[in-house]
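In structure tokens, the next block holds one chain alone, the form predicted alone.
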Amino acid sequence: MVMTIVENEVQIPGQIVVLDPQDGSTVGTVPAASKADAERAVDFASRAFESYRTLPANVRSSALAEVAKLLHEEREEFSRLIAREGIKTIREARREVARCVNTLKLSAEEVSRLTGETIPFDQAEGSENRVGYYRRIPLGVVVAITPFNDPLNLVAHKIGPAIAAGNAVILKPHSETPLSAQRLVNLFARTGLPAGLLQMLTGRGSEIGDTLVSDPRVRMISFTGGKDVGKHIQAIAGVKKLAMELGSSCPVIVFPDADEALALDASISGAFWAAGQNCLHVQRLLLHETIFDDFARQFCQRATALRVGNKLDDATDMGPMINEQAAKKLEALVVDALDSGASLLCGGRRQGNVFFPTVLANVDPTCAIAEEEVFGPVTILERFNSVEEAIAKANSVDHGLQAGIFTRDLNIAFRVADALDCGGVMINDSSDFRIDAMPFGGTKGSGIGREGVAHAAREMSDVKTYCFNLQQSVGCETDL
């Protein structure tokens, strides 16, 4: 059964009504923050940081570990909330909660790993009497802006490392999916973390975004979202650190010697997980000419067999898009590609917020769907005849987050992996593979900086150097 939604924009003054994209029912409400609220949040965060900038590592680590424990205990309630307010099926939501528990555990462990090193100052002539070291110190106030597609774990990927590094954090979750983030923040309130070190503001980016981003007291912006918003943030942020993950158009390359069953399983999952609303979504599947027809046939068979329907049903494979506007935008991109000569191999149908798994071939490379990130369940199949052609096609867009390669030939694997212009290459996995400890980020238009708990914690801290000039006359005189 596929459930559809009639557009049902509910408005309450001063509040945001969170609707289930599956049926339009109300899931909850959150405050709609104003510019004044944003200014007050920065004030509070700044004062809290000054008061607790030397908060002991054991307090930060204990708070993060305690939230991981509490989240594990409430994992089913969190899973159902993620599934209701967003686009994930209950199985996908449960996996997100499990990953979030791990992200918070990693953050707790990372507190003790943010160490420095001694510096051999005497390597420079004239500095023989100098000794010293560097250590990592917190930045100050970090603003974290998160998207709708991973409303819990991507929140943890920002606030976990930020707290581990000793910062104050202001979280601004996506206005479509703020409830699971709100519940997570409430767990932190049950720990020993001092008030003000973690705040959450809910509201429209157009109302509070510029205020948060441009305030000079904010020392870092960690943003996951669209490229246009990323460019706007970069233009108004001023002198501060930026970490931005701006999406991609991920390629997966399948060579003729690949394990075909493995490639099919991984690519189907990577293409249609979370209804393709995923920055690692398999958007472009590059198939060698000799296997194209057979692989395309099997890929379409599996795509068509996916069960689309009620998100809370354990048997459902794929849910809706986040709203009808997003579904209509994707529909327009597909129609544009078909009008330009593309072949529709399966799907292409929209029912309310649901867009059925869709596979295209023979897409004109100048079409918008071939150049832009497609945030939905659409995959483009392309042919290649040589390693060089595969590399050129994979690198042809202004994105570079992750890519996948399927081959049994180690020489080809290393050669192609080195040549792909992206932040991560998954060999014999789809572009959608990720663990929460690995460095994560992209090249070109896909963003700036790296996430992954250890790497994010370092991005969210500064290096401070200490040097002591020890003159010979300095010291304790004794009678010895």
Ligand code: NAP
The other form holds:
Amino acid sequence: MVMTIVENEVQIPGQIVVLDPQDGSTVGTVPAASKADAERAVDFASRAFESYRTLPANVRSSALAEVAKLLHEEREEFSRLIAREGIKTIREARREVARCVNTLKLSAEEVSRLTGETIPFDQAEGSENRVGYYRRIPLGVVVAITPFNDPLNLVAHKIGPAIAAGNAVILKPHSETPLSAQRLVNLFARTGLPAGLLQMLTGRGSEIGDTLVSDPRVRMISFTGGKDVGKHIQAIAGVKKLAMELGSSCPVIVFPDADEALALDASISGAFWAAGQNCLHVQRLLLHETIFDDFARQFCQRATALRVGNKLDDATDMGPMINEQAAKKLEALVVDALDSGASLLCGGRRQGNVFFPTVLANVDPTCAIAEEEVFGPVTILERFNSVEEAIAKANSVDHGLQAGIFTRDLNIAFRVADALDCGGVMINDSSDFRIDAMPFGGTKGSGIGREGVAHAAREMSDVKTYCFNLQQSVGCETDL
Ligand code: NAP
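Moving on from the form predicted alone, please list the structure of the form predicted in complex with the named molecule.
Let us now look at the entire complex, which starts with that chain.
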């Protein structure tokens, strides 16, 4: 049995009402945990970890595989829930669920790959009698804090590897999208995973965050979210491991020899997937001077043709922003850029919390929109004349998550990929390309550490060394 903190179990005073950002209708409610609930969750997790720190690997692996199977069986219900509580269209939500099944399967497999090595201790003079090895051990209690934009798969990217590595996990999902996470956690209750190894605590980060983050019994914070919250967590966490998956303003560079149709398709999808509320969103499209006008015209045509509307309609390409405040913040960034001389190539319009696909050019590099993550459906087009200029422009921000390059020239691809200061470079794909098995994370202000199931499982474990000093004088008292 897995404990999910629900009202009758933990006496939670308030509730969080989850609203559909499309029409404000109520999708569900979850308890709003207090600081005392957060402390109790850490108590419970610590005790559960002590009880089950030697839980056999096969039990952890089976639980993860079983949840992957159950999730696949309930994929349509999960997809509809993601599409209702958050910003994704039903097609985007289905894709997220399929990826989440894979993330959990990978986590189940990773259990058997968390191995150690023998150590040749006799390489050091005087250590000839020693033999030993290292193996991976769990950290203990891991707190996983997740954002709203991928409310299911980013949860799986934390709880999957954490369970694979043998930890006790406390999940704190985003307050605006906790329902698909809650349903996922409830699937674990149908497996053999012991109670307390996975808890979900719903509540405002501003209320319970500090209690969870600063508790010394918590050995790791795995955080995905914005830079400001990330900085705050880092400042108060104390001595513990931190994984920080933060934002970006990803560049995609299109060279004149690129396959233009491929570059257009990938850039449009990367720019407007999840209405741009995506850490890999194509925020800056760097186009060679010779192709700029033609590419810009086609890009705007495609952006304007996207169907913005009802998330649950299969024909819809793009949904709303998470709330009106986020849409207004984006509008202010666009207005500021336009006031500073930027050209509006298409869009620029807000209706409630829907922001229509927007393309800007001639943006003053000192504008906030040129430096900050927009986290919405706005892409800035920039020109370049040389490989060096493209690299310099791409590297000019304090972010470095992923980048895309479109070229048929291998030499350019290698040179630019090496020079880009970021965690991943996709050649002939947009910055938005990702599979769940690959290492994933950023440089500079985009974060610390790497996710991707195998990498996260290693970050969520420690190495323990064992060394046996074999005394020749000590023998076994046997009759051999
Ligand atoms: P956010 O506002 O930073 O919230 C993220 C999480 O932090 C939420 O669960 C939030 O809880 C919690 N939180 C808030 N204050 C906290 C505190 N004092 N202590 C502990 N936790 C606290 O981010 P968001 O708007 O959900 O997500 C957007 C950001 O995430 C963007 O910057 C995006 O690029 C980034 N992101 C990065 C990746 C990546 O892999 N690099 C992936 C996806 C998104 P409440 O909801 O209760 O406030």
